[in-house]
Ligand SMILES: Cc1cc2nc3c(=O)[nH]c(=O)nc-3n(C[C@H](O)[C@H](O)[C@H](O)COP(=O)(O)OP(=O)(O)OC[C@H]3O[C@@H](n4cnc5c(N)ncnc54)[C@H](O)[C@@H]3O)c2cc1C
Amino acid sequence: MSYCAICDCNFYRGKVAAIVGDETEAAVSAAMMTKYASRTYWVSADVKASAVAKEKAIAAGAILLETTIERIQGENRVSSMVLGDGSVVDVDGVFIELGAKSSADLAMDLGVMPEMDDSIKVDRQCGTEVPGVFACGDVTGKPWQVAKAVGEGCVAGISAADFVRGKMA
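Next step in my check: the chain by itself in the form predicted in complex with the ligand, please.
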């Protein structure tokens, strides 16, 4: 089981993987997984992904199963999933890609408006459109990876300190 396709896709090279989720994120993950897994299922009972993302996933070879997963089975490791119609599909791994609540709410309270994709636009100093408000990490957009979050965190922290010192000078 994994909750991060971009983090763990390489572990499923040549294996059978299932991506579970309705939104565009799940479709994008399914398309990416086809480059690693020998077979990729995309399980979604209610596809809400953008039409483009859905087409890309299917064109890449993802097999869309428009149903629910009732149960994930296995001893220590995943071996199969039981679908809504009772059928059993053998899989080596299941990726839960149900999305996550954005952290942008706090930004809006501070007067920073997120972009259409919910990310917060920043400049090279990690400054937002509001002077004195800095942003870093997942909230500024992809890639959602620790390395980017830590790097931007460093930049934002130094910028915030410079801003405060400038204000105090």
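I've shown you the form predicted in complex with the ligand. Could you give me the structure of the form predicted alone?
Partners and other molecules have been left off, which leaves just the chain.
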């Protein structure tokens, strides 16, 4: 079991994985996991994910099971899950993605419209289209590397401080 599909997806290359969650984060994780796993199930009794995220996950090949999980089975590792209707689905891993809004959802709450790939477009100062809102790291797109995130984080922090001080237009 894992609580971070992005962190642990590579461990399930060629295996069967299940993503559990109702929100957009689960849909995004399910879509991403289809690039690694041989089969990806997305288990959600009450899909609350955005329609776009849900469509992307299904189009990517995630199999949506609109039910609950009663039990996750296995001895030293996950081997299957028992669904709300009593059926058993063999899986190698289960990712619990119950959480938070995705970065795209948070951006939209602030009035920033994500690109088609859910990344956020920024200028050289890491500013978004909304004055005073800055973005950095993975949310701004590839490469997904610590060095990029650290560098952009520094630029975004300085830019935000300058904005608050009135030093930016």
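Positions refer to the first chain, counted from 1. Since this is a predicted model, take the numbers as computed values, not measurements. What we label the rigid core is the largest C-alpha set whose atoms superpose within 1.5 Å from one form to the other.
Enquirer: So with the core overlaid, does the Cα of Ala156 end up 2 Å or more away between these two forms?
Expert: Moves: yes, 2 Å or greater.
Enquirer: Is there a C-alpha shift of 2 Å or more at Thr140 between these two forms once the rigid core is superposed?
Expert: Result for Thr140: yes, a 2 Å-plus shift.
Enquirer: Using the core for the fit, does the CA position of Val122 change by 2 Å or more between these two forms?
Expert: Yes, the C-alpha position differs by at least 2 Å between these two forms.
Enquirer: Could you tell me the distance the CA of Pro131 travels between these two forms after a rigid core superposition, in angstrom?
Expert: Here the C-alpha difference is 15.1 Å.
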